[in-house]
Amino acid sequence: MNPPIELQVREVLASQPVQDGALLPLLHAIQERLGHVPPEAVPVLAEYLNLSRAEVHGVVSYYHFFRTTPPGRHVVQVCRAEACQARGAESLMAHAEKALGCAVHATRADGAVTLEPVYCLGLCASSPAIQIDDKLHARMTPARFDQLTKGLL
């Protein structure tokens, strides 16, 4: 059984060096540890950094990268930056929603997959690109997408 979320957040805070502008690095560390930034982390982080809860919540909600709910067992990200859009990312995202059976920014009911947009995976020259868990895939087609994701469901 995992320790309570507040204890896990405090462990993350204790393991990080104190520095100016620490909010984003700490949010990344919390998400890396817990898989998301739970609402319970906001007041703990605000108190630690002497910020208001609104300031911390504002940063968490502004950046698409931060999740406030646990992700599925696998995370599929489809790049929607300009180069990928020019090469069919929008139709690829529509295909992904249908193939995976979940909407963008959502997790399948069975918890198998979370589908997220991202805004540049750094593979512009070989777009469109996706990332499955932490592995990048370039020159994506619907057929290749199906092949890569068939074992995730």
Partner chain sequence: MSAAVRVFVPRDSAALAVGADEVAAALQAEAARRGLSIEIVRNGSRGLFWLETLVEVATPAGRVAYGPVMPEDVPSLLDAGLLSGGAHPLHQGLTEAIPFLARQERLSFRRMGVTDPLSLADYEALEGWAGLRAALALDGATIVQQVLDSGLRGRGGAAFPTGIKWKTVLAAEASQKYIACNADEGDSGSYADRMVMEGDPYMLIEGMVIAGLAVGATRGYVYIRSEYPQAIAVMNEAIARATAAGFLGENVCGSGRAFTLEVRKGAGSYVCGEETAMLESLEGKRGVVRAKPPLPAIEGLFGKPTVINNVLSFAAVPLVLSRGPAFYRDYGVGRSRGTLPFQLAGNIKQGGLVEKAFGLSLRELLIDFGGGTASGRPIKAVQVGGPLGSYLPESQWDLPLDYEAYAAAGAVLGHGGIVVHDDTADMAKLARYAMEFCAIESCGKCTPCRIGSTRGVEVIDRIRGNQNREQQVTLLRDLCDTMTHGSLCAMGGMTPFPVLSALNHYPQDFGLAESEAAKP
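Treat the numbers as computed from the prediction; the structure is a model and nothing was measured. In this text, rigid core is short for the largest set of C-alphas that superpose within 1.5 Å between two forms. Numbering follows the first chain given and starts at 1. What changes on going to the form predicted together with its partner chain:
- R80: CA moves 2 Å or more between these two forms after rigid-core fitting.
Having seen the form predicted alone, the form predicted together with its partner chain:
No partner chains or extra molecules come along with it, only the chain itself.
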């Protein structure tokens, strides 16, 4: 069994260098280890950095990248910025919702997949683009999407 969350957070903090402007790097390190930034991390961080809980919470909630609840086992991100829209991102997103059986910004009931929008992956000359967990895929079509995601469900 995993040690309690608070302990894991403290382990992460101990493993990171002391540096200026440390809060974002620490939040990244926590999310990397735990998959999200649990609410229990906020008071620990506040004490560690000598900030108020409100300040830490304010930062966590400000940034789209940080999640406060665990995502599904896989995360599928579909780019919906302009260059991808110009190549069918909207219908691709609609297809993704149907194929994955979950709405955008939501996680499937069985926890298999979280579906999210993303605003540009830097693959705008090969749009539309998606990301599945850590892997990028460009020139996406619904058929290829189904191929890539069928193993996730």
